[in-house]
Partner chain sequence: MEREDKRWWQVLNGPQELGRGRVFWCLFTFAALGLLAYPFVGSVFALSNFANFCLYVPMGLGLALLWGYSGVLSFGQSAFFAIAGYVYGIISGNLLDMPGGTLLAAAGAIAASAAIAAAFGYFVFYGQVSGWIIPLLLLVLSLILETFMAQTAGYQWRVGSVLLGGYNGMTNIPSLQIGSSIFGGASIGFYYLVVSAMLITYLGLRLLVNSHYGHVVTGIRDDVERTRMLGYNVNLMQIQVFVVAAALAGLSGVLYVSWGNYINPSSMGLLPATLPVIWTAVGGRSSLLAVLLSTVTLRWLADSLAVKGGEYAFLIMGILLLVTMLFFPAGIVVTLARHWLQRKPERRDLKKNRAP
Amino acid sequence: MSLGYLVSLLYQYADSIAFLLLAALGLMIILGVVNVINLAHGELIMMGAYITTLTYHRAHLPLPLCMALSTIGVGLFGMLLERFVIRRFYDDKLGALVATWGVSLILSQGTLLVFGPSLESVPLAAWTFSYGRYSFGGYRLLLFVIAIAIVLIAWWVFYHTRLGVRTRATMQNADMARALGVNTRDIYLLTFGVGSALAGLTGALYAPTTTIVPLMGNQFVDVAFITVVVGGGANPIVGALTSAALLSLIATPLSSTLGTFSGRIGLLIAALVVIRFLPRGISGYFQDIRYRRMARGVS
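Can you show the single chain from that sequence in the form predicted alone?
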C-alpha cells in the first residue's frame, strides 16, 4: 500500500466526516433538545442550496454572502415552522412526524412547481492540489475545516454560555427547567431555528458540488438519520462527532475499494450493530457511564 493511497484514504475520510457532520448536526440538535424527528430536514437542506443558487445567479451576490443569506433564511423559516406547526405536536410525537413529512412534501413539490426540475449549478473554483499521482479538491478540505469549526462553536455555546446551560436543563428535564424560570418555549423555538439554519448552511456549502434539484435533500437525509441513530440524542455534540468519525471509518475503505453503494450498505450494517448493543446511541452510552460513576461517587 503506497503512501499516496493512504493520503487519498485520509482525504476521503475527512470528506466523509464533513458530509456526515454537516448533514446530521442540525437534525441531531433538534432531536436532542426538542425531541422531535424532523422529516423535512432534507428539504431544509434543499432550501439552502436553492437560496444560494438563486441569489448567486439572479442577484449576482458574492458566494459567501449567498451562503450566509441561505443560513439566515432557512433558520428564520425553521423558527416559523416551529411556531406555527411543530409547537402544536410536542405532546404527540407521531403527529409531529406526520406534520414534518407533510411539510417536506409541500416544500419539494412546491419547489418543483415554482422553479422547475433543476437550476443552473453554482460554479466551483478549480482549487486542487496533488500528491503523487493523486489529485485532491481543496474545497472538500475546506468543508472539513468548516464542519469541525461548527462543532467546536456548538460545543462552546452548549457548555460555556448561559443559553447552553438553559438548553441542557431543558433537555434533561423540561418541567424542572420551567419550574426554575427557564422559558422552554423560547429554547425550543431557538433550537429549531438553529437546527434549520445548520441545514440551510449544509445546502449552501454543497450547492457548488451537486445538481440543484427539488429532491436533492434525499442524498443527505438518509445518511443524516443513520448518523443520528448511531450518535444518539443524549448529547448532540458528542453524538454527532463520534458517530461521524466511526461511520466514516467504516464507509471510507468500503467506498474506496467497492464503490459508494457498498459504503452506504456498510453504514446501515454499522447502525444495526450499534442499535443492537447501544440502544441509546454512542452519546447515550457515554452518559450512562458518567451517571454510573457519579452514583458510585455518591455511595
The other form holds:
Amino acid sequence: MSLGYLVSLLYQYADSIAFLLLAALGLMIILGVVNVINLAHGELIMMGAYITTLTYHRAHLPLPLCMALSTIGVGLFGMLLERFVIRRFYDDKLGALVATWGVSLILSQGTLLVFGPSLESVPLAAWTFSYGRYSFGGYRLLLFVIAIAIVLIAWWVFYHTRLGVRTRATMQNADMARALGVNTRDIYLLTFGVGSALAGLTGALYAPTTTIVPLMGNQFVDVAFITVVVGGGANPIVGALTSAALLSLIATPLSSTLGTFSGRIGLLIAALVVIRFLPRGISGYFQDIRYRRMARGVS
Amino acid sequence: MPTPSESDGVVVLHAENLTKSFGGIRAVDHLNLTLARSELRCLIGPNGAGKSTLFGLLSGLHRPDTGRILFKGEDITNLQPFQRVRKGLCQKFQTTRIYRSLTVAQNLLIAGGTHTSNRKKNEKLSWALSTLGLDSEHEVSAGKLSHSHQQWLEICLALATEPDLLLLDEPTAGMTPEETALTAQFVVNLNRQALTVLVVEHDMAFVRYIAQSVTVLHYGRIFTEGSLDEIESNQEVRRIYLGES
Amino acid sequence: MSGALLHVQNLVAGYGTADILQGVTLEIWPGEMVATVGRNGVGKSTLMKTIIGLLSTRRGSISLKGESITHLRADQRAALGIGYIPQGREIFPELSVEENLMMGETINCAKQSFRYDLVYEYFPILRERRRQVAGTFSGGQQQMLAIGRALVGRPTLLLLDEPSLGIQPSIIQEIGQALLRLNREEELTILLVEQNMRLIEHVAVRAYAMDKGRIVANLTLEMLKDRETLADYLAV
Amino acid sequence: MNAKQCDYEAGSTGQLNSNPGSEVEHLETDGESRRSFLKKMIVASAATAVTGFPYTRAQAAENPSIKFGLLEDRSGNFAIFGINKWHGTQLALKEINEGWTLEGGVQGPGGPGVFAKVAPKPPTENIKEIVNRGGDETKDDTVWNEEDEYLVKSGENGVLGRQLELISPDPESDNSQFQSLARRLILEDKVDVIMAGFASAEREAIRPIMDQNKMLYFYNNQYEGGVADKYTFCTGAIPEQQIVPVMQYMIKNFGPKIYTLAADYNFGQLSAAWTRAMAPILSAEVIGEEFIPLSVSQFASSISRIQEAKPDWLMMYITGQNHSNYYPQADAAGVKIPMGSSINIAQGYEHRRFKAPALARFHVTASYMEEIPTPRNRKFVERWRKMFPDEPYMAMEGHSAYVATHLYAKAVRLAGTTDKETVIKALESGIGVEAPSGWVFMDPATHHLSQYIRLASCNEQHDISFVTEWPYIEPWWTRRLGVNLVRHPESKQYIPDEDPFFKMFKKKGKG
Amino acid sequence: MEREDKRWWQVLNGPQELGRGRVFWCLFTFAALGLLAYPFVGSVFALSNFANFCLYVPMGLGLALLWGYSGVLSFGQSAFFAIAGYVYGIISGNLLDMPGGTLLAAAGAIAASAAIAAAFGYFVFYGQVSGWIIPLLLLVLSLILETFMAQTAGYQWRVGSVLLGGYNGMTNIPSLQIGSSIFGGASIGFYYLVVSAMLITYLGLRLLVNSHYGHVVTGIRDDVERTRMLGYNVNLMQIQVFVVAAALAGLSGVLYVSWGNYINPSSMGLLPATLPVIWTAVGGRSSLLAVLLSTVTLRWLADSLAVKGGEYAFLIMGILLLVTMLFFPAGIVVTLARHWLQRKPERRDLKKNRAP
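With the form predicted alone already on screen, would you show the form predicted together with the partner chain?
First the chain shown before, then all remaining chains and molecules of the complex.
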C-alpha cells in the first residue's frame, strides 16, 4: 500500500464525512431538539441548491452571497413550516412524519412545474492539488473544512451561549425550562429554522458539484436518514459527528477496495447492526453511559 | 403476628435485600419484605420513601440492583412484567391507567383472559363490578367515567387477570371521603375473598379502615412494621412523618 | 384589590377527569414566607404547578401583584418574577452547575442584573463545583442548585415544593437557614410546600393546611409550633 | 461506410403504393423466405385494394381520428427525458396533421438492410471483421438525400384523411402506472399505436401487455439492445451502433487501456459486457471496471480508483441524475482523462447543465444531438424551438420519438389501414426516411433502426464538434443470433449471455 | 363474562370498526353484490383497472391494522409487497408445468414476506427500538433490497430457470392458475379473485380487531405498559401483528404480479414505500372500512390524475396528504363518519334516559 494510496484514502474519508455530516446535521438537530423527523429535509436541500443557482444565474450575484442567501432563505422557509405545519404535530411524531412527506411531494413537484426539469449548474472553483498519481479537488476539502467548522460552531453555540444552554435544557426537560421563563415554542421555532438553514446551506454548498433537478434531494436523504438513525437524537452534535465518522470508516474502505456497491450495502447493513445493539443510536448510548456514571458517582 | 415460613405455602411474596438507585438517589435500600397469604398490608411512609419504586420492583417495571424476589416460592427476579402477571401478581398504577378511548366493556375484555382459563366465570370480578356500580356502565367510554369510577375500573382490570397478589398504588387519590370509604370497604371485602393485597396509601382514614398490618417505609428501608395501633402510637413514626429524623 | 402579592381564588385544576384542586383560595403578602401543609396526595404540588402555569387553570383565577396571570403561559409567568423549585428538583442533569444557574436568568425580565454573587454566597459549593455536571450531584446539592437557579433571576415570589424531600437532615437545616436569610435580607416572598415539621416551624410565619384539594385551615405561627395540631394534618 | 445506392426515386407514397409489381420482381431474388413474406404483403395489399385501395378522401373523411397513445414520463425521476420525448412526438404529430411527412418511403422488401438470412446457428468465431465493417454486408446500395429540407408534402392533412389524436397520460416514472395506463390505452381508449417508456424497466413492464393484446408498440430510446419482439419497434440506438464505433475511435486516438465506469443495472452491466468483449477484438484491454448503484451520488472513491488504474480513457455508462454528479466532481478533482460514452450528453445534455470544463474531452456516439451542424438540422431545431421555446435541450431521445412518429404515419399510409398486423407488415417492408439526423431505415428482421451515427466531441468550452460519422450502421447483433421477426415472430430480450461470443459477460467482480 | 356468549357475527359487528348495525350490513351486502354484479355491465378494461385498484387493499388494510390499531408505522409495506412478488415469480416460473404450481408459489411468496417480517420484527420489537426509528429502518431495508435487486441482471442471477432481471425486472411471470382457469390481469376471473380477496381480508381483519386479541392489540397502542401489566407479551404480539401486515402486503404483491406479470426493484423505492401510508392516513387509520375506501379511491384518483392531471398528480397528492394531516388528523373518511354518526347516539341516549 503506497503512501499515495493512504493519502487518497484519507481524502475519500474526509469527503465522505463531510457529505454525511452536511446531509444529516440539520435533520439531526431538529430531531434532537424538536423530536420530529422531517421527511422534507431533502427538498429543503434542493431549495438551497435552487436558490443558489437561480440567484447566481439570474441576479448575477457572487457565489458566496448566493450561498448565504440560500441559507437564510431556507431557514426562513423552515420557520414558516414549523409555524404552520410542524407545530401541530408535537404530540404525534408519526403524524409529523407523514405530513412532512406531503410537504416533500409538494416542494419537489412544484419545483418541476415552476423551474422545469433541470437548471444549469453553477461553476466550481477548479483548484486541485495532487500527490503521487492522485489528484484531489480543493473544493471537496473545503467542504470538509466547512462541515467541521459547522460542527464546531454548532458545538460552540450549544455549549457556550445562553441560547445553547436554553436549547439543551429544553431538550432535557421542556416543562422545567418553561417554568424558568424559557419560551420553548420560540426555541422549537428557532431550532427548526436553524436545521432548515443547514439544509439550505448543504444544498448551496453542493450545488456546484451536483445536478440541479427537482428530485436532487433524494441523493441526500437516504444517507441522512441512515446517519440520523445511527447517531440517535439524544445529542445531535455528538451523534452526527460520531455517526458520520463511523459510517465513513465502514463505507470508505469498502468502496475503495471492493467497489461502490459494497460501500453502499455496507453502509446500510452497518445501520441495521448498530440499531440492533444501540437502539437509541450512538449518542443515546453515550447518554445512557453518562447517566449510569452519574448514578454511580453519588451512591 | 405469626411468622410465616416459606415452605408451608403461607408466604405469597418474599423480597430480600432489594436495592434500586436512580441517578444518584437510592430509592430502595437493602429492603426485605414478606407477605403472607390472604394478608392485607398497608405500605405507608413519607414522600420519597421509596414506595412506588418498591412497587415497580415487585411488578417488574424496574430491575433491582441487588436482591431477589420470590413469589409463591418461585424466584421471579428476572421475569418480565407480563410473566409476573401470569403468575398472579398484578398492579394498579398510581395515576389511573386505563384505555380511555375504549369502553368499559372493551377495557375488561382486554384485561380478562391472559393466564387464566377463559371459560370459567370470574366471580370476583363480577362481584366487584356490581359492588362498584360499573356493571351499568359497560358501554361508556372509559375516559368519560368519573374519576373514582376510573380508579375502580383500574382495580377491576387488575382483578380480571385473576391475581393472587394485588398491588394497589394510591387507590383513593383524588376521591371524596365517601368514595374513599366505599373503596376501603371494597378492598376489605376483596381481601376476605382470599386475595392478598398490598396497598400504598396516604389517606389515613383509608388505612385506618382496612389495615390489618402496616409497614412504614423510610429512606428506602423498612422503618417498622406492626398493627395500625402500634404504628399510630409509635413516636418514631410520627417523627419521620414530621421530618424530625 | 388588596395588596397581596399572590392571590389565588377558587382555583380548580387537575389531571384527566380528576380535579385535584377543588377550589383553593389563598393570599400571600409581600415579604411573607408561607407554608402549605398536608398529607401526600392532597394536591399541594398540583397547586404549585398550577400557580406557575404548567397545569392549566380549569376554574378560578390567579393574580400576581393585582394583575391576573390566569391566562399566561408558564414562561410568561416566570418572566413576571415567579421562581419555581419543583418537587424532585428537576435540575438539568446534563448541564453543568453554572449552566443550570444560567437557566434562571429568564425569570423576572424586569430585573437589572443577575444574582450569581448571592447564590454563590449562600451556597459556596455551587461556586466550587460550577463546572461539574449537575447529574452527579447528591440530592442535597441538587436542591441547593435548584434554589440557586431560581434565585439568579431575582424573583419576587418563590414557589418551593418540598425542599426537604430525600435530603439529609443536616442539609435540610442548611437550606432552612438560607431560606430564612433570603426572606429577611432579600425580602423574598416564599410559598413553601413542606412536610418536614422542623423546617416549617423554623421558617414559616403561617401555613395553609390542605386536605382533599381544599384549604382546610389557616395555621398561625403558634399553631405551627404545636406538634399535635400539625400532626393532625400531616402524620399517620 | 455503408453508403449505398438506392433504387428508388425519392417520391411520394402514392408512387410507392401504386407500383406493387416492381416490388414483386425485386423480391424474387431473395428466395423462399422473402417470397412467403411477399405473398402476405400482396394479400394484404389486395385486401386493402378491395376496400378501396388506394384510399379515397371521401372515405377518409368519414373515419374518426387515429388514436395515438403515448406514455412518456412528465413527472418523477425521468421527467427530464420524458418531457423532451413528449415534445418530439407532439411536433411530429402537428406536422403530420398539417400535411407533412418525412421524405422517404419503402425501398421495397429488398431494400437495404434486409439481409434477412437466418444463421443456422449463432456464430461463435471471432467477429472482428464484422465489427470493423460496422455490421453485416447488405445487399443493396443506398444513397440518401443531401438536401436541407427533410419534410415533404404528404398530400393530405393527417393520415388516410384522418387526424392523429394524441392520448398521452403521464405515467409518472412509475412502472405500475405504466402497466395500468398501457391497459387503459389498449382496452379503453382503443388506441392504434403506443409509444412508451424511457427506462428499460418501463419497457419491460408493459411489453408483456403489448404482446398479450397484439398492440403495436414503439420504444424510442437508446438502450442496451437485444429486444426481439414481433410487436415492438425500437427506434433508439443500440450497442452495436454506438459502443463499437466509439471504442474504435477512442482506442485509435487515445490508447488501448480502458476503464469502464457503469451504472449497476441492466444497461450499465450489458454495455460494460460489450466493451469487455469488444476490447480484445479492437486490440485493446479493459484494465478496470466499476459498477455504481443508481442511488450513489458521491464519487470520491471511484475517482481515486480511476487515478490508481491510470487508463488511457474512460468508458462511461453511468446514468441518471445522481450519476451525472460524477462530472463536476471528477473535474474538480483534476481528472483529465478522455471519456467515451454511448449515452451521456446526448441524452441528458450534461454539457449544458454543468459548467465548463466538467465535460471536456467527452466523446459520445449519438443518433442525434442538437448541435449537429447540418443545415437540415438547423431547420429542425428552428421548427422545434418555435413550438417549444422553453426546451432546455433537444436530446437524441426526443429525435427518436419524432422520427418514430413520422415512421408510424408513413407505415399507416403505406398499409392503407391502421390495422396493427398490416401496419407491422408495412413497417417490415423496408421503410426508410430522411430524418433530421440523416437517413434512417427500419430493419425488418430485427425491428430496430439502421441509424446515422455521429461521434460528438466536447471541448473545454463545452462546444460540440462532430469528429467523425457513420452514415449507416445496421442493428447486426441480434441478427447474428438468428433473429428474424419477419419469419420467426418471437418476444424476448436477448442478453449477451446468450451469445457464446460474450462468454466474458460475467462481471469481473466489482472492481 | 359476555364475551364467551358472543357468536362470531357479534364479534364481526363489534365496536372496533366504523360501520355497525343492520343498516350498515344491508349497505355492505348491497355494495358487495354490486361488486359481484359489476362484470355484467363493465368493460374488460374497467374490470381490469378496478381490479388493479382493489388489489392494493390488503396491503392498505394490513397497514391500517399495524398503524391504526397497534400503533406501529411502517414505510416498509412495499418491500414486503415486492418480496412476495419476486418469490412468487421465482417459484411459479420454476413450476411452470406443475398443476397448482402458481398456488404453491402464492403460498410460498406470502410465507416469505411473513418470515422476513418476523425476523425484522424480532430485531426491532425485542430490541425496544423507539417508535420513529421503525419506519425509517424499514425504509432503509427497502432501499437495501432495491439496490441489491437492481444489480441482478445477467445469467449468474438465476434461481432455477428464472432470471431475476436486475433493474429491468422479472418478466413473464405467470398469472395465478387454478385448474384450467387462468387469472390474468384482464380477465373476469381475476376481478372476482381480487374482489373476494379484498372482501375476505376486510371481514377477516374485522373479526380480528373485534376479537379479544384485537382488543389487546388496541390496548398495546393506547398504553404499552398497561397492557404489559395485564399479563400480555406485548413484544410478541407486536411481531405477530407486524407479520400479519407483511403477509397481507405479500398477498397484494402476488395479486399484482398475477395482474401485470411483472415486478421490478423500483417497487421497493422511496415513493412506492410511502403510498400505503398515504392511503391509510387519508382514509383514517383507525378504521378498516375507511382505509379500504381510501385505498380504492386514491388509486382511482392517481389513475385519473395520470390521465387528466398530468404533471400535477404528485402536487395534488401532496396537498391532499398535507391537508388531511392538518385538518383531518384522524383521516377524512373517519372524521366525516364520526361527524355523521355523532347525532345518532345522542338521540339514542335521550331515549334511554326517558324510558328508565
